[in-house]
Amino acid sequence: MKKVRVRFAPSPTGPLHLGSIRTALYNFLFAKKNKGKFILRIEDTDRSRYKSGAENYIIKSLKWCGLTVDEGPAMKGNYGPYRQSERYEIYKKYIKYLLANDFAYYAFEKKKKKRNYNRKKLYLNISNEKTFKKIINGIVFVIRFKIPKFFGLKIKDFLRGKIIINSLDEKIILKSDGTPTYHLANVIDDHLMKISHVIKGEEWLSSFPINICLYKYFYWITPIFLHLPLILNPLGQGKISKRKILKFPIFPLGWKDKKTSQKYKGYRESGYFPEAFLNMLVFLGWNPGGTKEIFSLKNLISIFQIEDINISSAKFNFKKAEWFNCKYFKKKTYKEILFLLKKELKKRNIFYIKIKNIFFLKIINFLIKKCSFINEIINQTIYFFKSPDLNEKFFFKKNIKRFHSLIWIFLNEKKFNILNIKTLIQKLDLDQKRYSIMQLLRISLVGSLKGLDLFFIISIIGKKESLKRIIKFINYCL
């Protein structure tokens, strides 16, 4: 096999979705398995759909996933520039070559509701002199790829084998604003960047024949093409698309649409570990055989075989994604979870109570078997870290006088531990209202009737904070 050089070439038209990241992952694994290069190229020729911040989002997403780029816009490389918008001068000579050899032509098109790209109907069989006059007179034109004279074009996809093409559309390769289209630019770039394997999504199969024709026109060696199967939505009805926002995340990182100000959660913001996200993603179209499903990125590099990619579309399963994260969560040490827990609290600007590490570890120990995400631990124990918000539905004015007696227990008890507090409260004369008083105590400290053992909570948040919350609750009810 010749030296492996693969590229991930997204367009900065918005956030990356699952299918795009999977394409990057397969390219990365194939490159690393074969000691090759993984290249990032930004295909930004479609300026009408360009989104500010999208390129930075692409780079951050790859970094979060751990897919290290060998060459790209943010680093040096021998085959740059790595943004197509910076390569227009390069494309010019190849466009001239295609025109000079009758492989492309100027198209002066009439504006119609339904466009028809037949050359004869568009009055394109004109002399060079007439073409020149139209151009100098400022008549808008595009340049179109010319259908080859032969039919029955045979092309080969690595997964699908031989494909016979009997007809082709004469696609635009240079737009009226002077920018090249995907069809032309990606072929030139792949050749000049010495790309050995083009691994991309099945949705690009329609442009595959045009790619091959252009390679033939330029007399270039064709790279090996492999078109990945689609990722279908959980119902198996249509592919997952970033144009249809579903109930589960489809982006690796969160994204804010500047035009609508709408925010979308990504897998990172939903609490997924990047290694769990990748492990889930790799199985959407690839399987090494056997029953083992948990593989680190390093493991995946060592076992990845391009031949194991399936040709059939893969149905996305959100429950399976959660299962993967649960498996990686259980593999974390207490120290790692503690670090992530504190990091998440800092993100939420929660600094109300300084809890010692030993108590953090007790909280983790209580919940580690029940949770799959760091977010779940915080959401279920938020009352440890901040005073609860009070709510009208927890208004118990009838019992509030009896509730005062609890304050004295908290004030006078020097040994503030679970056993002492529990014993004193149990001895307190609360008549028939003991259950209601205990409910009030929980509500004042936790903000709801749910949560961990009440005496455990009291021992962790401490005497000072417990009193502060009880007094706050009493004042609220009066």
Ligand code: GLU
The other form holds:
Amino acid sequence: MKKVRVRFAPSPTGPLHLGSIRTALYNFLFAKKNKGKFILRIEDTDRSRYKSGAENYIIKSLKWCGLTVDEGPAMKGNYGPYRQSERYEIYKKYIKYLLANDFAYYAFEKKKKKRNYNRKKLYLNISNEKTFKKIINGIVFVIRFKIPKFFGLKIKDFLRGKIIINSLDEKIILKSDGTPTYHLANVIDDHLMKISHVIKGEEWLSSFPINICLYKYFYWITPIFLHLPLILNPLGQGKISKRKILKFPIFPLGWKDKKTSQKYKGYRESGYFPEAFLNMLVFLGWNPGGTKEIFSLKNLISIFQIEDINISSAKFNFKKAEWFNCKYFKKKTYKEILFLLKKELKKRNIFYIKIKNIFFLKIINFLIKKCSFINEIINQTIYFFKSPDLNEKFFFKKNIKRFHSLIWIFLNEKKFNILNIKTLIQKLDLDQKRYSIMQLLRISLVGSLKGLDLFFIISIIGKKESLKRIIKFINYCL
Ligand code: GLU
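Based on the form predicted alone presented above, generate the structure block for the form predicted together with glutamic acid.
What follows is the whole complex; the chain from before opens it.
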């Protein structure tokens, strides 16, 4: 096989959709499996849809997923620049060639009769002399590619086999602002960057015949083309779209839309491990056969075969994404979870009271079976890390004085462990009020009537912190 060089070619028009990450993943796996190169090319010729920050987002997302790029913007590589907006000079040469060989033509905007036009009326193909005059006179033009004279163009997709094309549109290849369109730049770059396999989404199937025509016009060898199946929404009706976004993340990382100020959570912010995210994605359109479902990126590289990519669309299943995360969560060591837990606490600006690692481990031990996310552990045990914020719901008058007496008992206790605290409280003469006093104790320490065993909580947060919370609570109620 020819030296494998594949590319991921996103347009920086916003956050990456999970389908794009799947495209990147399949390209990456195929490259690594065949000791080839994985190239990142930024297709930023459509300036009207360009979003600042999107390129950075793409790079960060690939990094988070662990899909290391071999060549790309701001990296060394022999086939750069890897940003299309920096390649305009390169494209010019090819446009000239197409025009000179009658494979493309100037199409001018017809000034009059603007209304009631169709595309053919709006743009005209005219002779050279006239063309020259029009250009001199500053009449707006685009360059269109010419439909080949031959009919029944044969194109071949790796998954779909041969497709015969009998009609084509004369698409614009150079826009009126002088920038090339996707159709042209994409083909030129794939050729110049020596791309061996073009693996992209099914949504690009419609421009596939134009791609092939251009290869023919340039007398270039066509790479192998493979169009990936669509990812459908959980009900299997249509592509997963932004409309579904509030129910589950569809972007790898969070994104803030500057225009609408709408914030979108990504998989990262929702507490997913990148390994779980990739493992979920790889199965949306590929299957190695068998029942094994958990594969690390390294495993995937060794078993990935493009022949195993499905032709039919895949249905996205959010529950399955959670399932994968849960599997990866359970595989983490205590040390790893501890590290992530502390990192997340720091991120939330929670400077945990001095909890010893051994206690942290106890907390993890309690919850590991029930949770699939670090966030879940923190949300369920937030009271270990910060004292509850007081508000009206904390206002209790009844039995507060009696509850007050607990302070002295706590103060006098030297050995502050579960057993001692438990016997201490059990010994207290609280007659009928025991239940209500215990409730107040829980509310002052935890902030609600929920949570783990109270004596366990007290023993972990310690004497000082317990007393601090109880006093704060009593002061609020008195
Ligand atoms: N720039 C196209 C996109 O935004 C790339 C399509 C392709 O891979 O050729 O997805």
